[in-house]
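Quick heads-up: it's one chain on its own, the form predicted alone, in structure tokens.
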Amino acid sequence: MTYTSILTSKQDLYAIVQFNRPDVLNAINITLMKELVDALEHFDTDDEVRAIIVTGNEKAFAAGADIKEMANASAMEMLLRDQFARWDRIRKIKKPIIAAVSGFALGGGCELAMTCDIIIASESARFGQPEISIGVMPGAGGTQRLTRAVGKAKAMEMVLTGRMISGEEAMRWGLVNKVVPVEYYLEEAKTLAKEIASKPPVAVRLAKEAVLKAFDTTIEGGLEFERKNFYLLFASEDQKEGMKAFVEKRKAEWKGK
């Protein structure tokens, strides 16, 4: 596949999607989102891929949306453009997505990181929802995902002031999983991707579904969903292999079936 705004690669049962608009700090435009979603959906159906890393570069994961594309748009134009529909497709990706964030993750960049399942940040990472400073507000999930991640008070502070927080603050608040030196952030994400890729693929998929369901339903509904997925795994060859390997004290060989 040939892309203009992203780079893609595969290795060790995981894939990497890297934003490639360094001249504008990886600002998110319509083309980048089209290519990102296309790549994610492609890797989601690739049996050689069990986890996906989304990243930018050391200076910026993505420093927000490309404002030039929307500065003069009308409300009706934005409605008909429906640019956020592609974001909904990211949530439907079945394989785990790890965001490897260094530098700026602002506005749409912060929202994009939050659509991923796990976030690894470098010490230079800066997260924020600065839309309020240009007369708008988050529109790609920022008010919802940020609130679920850090709570109402912190989300209100970030959204209403537009201020940035460091990777360390983001980790303390529960937004990111781990903060490492800049030179190691991508390697840390790769290590995590390889670890996840070493697990039984069907179980990983259903476990991800169950965790995400916690945000969509009541505790009763979530527990019911979890139990059904748990029972369903007993129809998989990997469950038989995993438990047999445990009893026989050997390493399991996963088939993804």
Second form
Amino acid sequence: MTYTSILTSKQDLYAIVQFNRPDVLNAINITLMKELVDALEHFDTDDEVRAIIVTGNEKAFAAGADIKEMANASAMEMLLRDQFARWDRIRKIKKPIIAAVSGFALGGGCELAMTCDIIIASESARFGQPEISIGVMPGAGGTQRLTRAVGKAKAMEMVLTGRMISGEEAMRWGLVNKVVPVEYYLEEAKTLAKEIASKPPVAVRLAKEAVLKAFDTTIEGGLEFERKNFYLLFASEDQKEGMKAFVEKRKAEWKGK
Ligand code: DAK
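Okay, that's the form predicted alone, but what's the structure of the form predicted in complex with 4-(N,N-dimethylamino)cinnamoyl-COA (DAK)?
Full assembly next; the chain just shown is listed first.
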């Protein structure tokens, strides 16, 4: 597929998907979303890729869904466009996704970053759910993921006022993993992607799945799920290799099976 709203590349066992609508601060329109999901699903099945970075540019990760595209839509049109189905597909990506965020990550942009597994932010990052100021509310997970990440009090404040928070605040509130100067945020995300890519892929996949399970199950159900994934890894060649390499004091060679 030829993309018009994103750029993609592959390096050292990880891939990068970069939003490419700089004139509108990477506002997420239907085309961008289609392309993003297509690229993520493509890399998810590419054996040469073990982690995926999603990023924008220094000024904007994404300033939200494209307001001009939805401004005149009726409720029925919104329902029939069924765009949320595409967002749901991102949740199904098995490989780790790192959001490298600089500048605005607002509304759908913030929701997209939160749908990723890890967020690296630049010092100029601005996170927010400003939908309230244009007469709506978060619709792609903002009320749920933000609340789980920062707690009810801060989520209420952000969702009800639309106020933006800095990368530093987002870090203190538990929304992002790390904040670095703007010239390093992508490098930092690449370093992390390489580190994850150096781990056994099946274990990474099942571990990601188990952490995500914590969001929609009881502790009992989650522990059972974790245990089954743990047992399952003893059926992998990488478990045999990893433990043998430890005993033999050498570096493990992963087969990804
Ligand atoms: N949509 C469309 N265009 C946008 C945009 C957006 N979200 N954000 C910025 N732009 C455009 C501006 O219109 C402007 O275009 P021109 O006027 O030059 O043609 C250009 O980007 C530069 O923006 P500004 O001139 O405004 O730049 P400033 O630096 O002055 O201000 C700003 C930056 C980020 C504070 C400001 O642009 C702003 O407030 N933007 C809107 C932020 C916002 O309200 N975001 C939330 C949108 S609602 C869904 C899934 C998700 C969602 C909805 C449905 N489904 C699956 C159905 C999510 C909804 C949202 O995100």
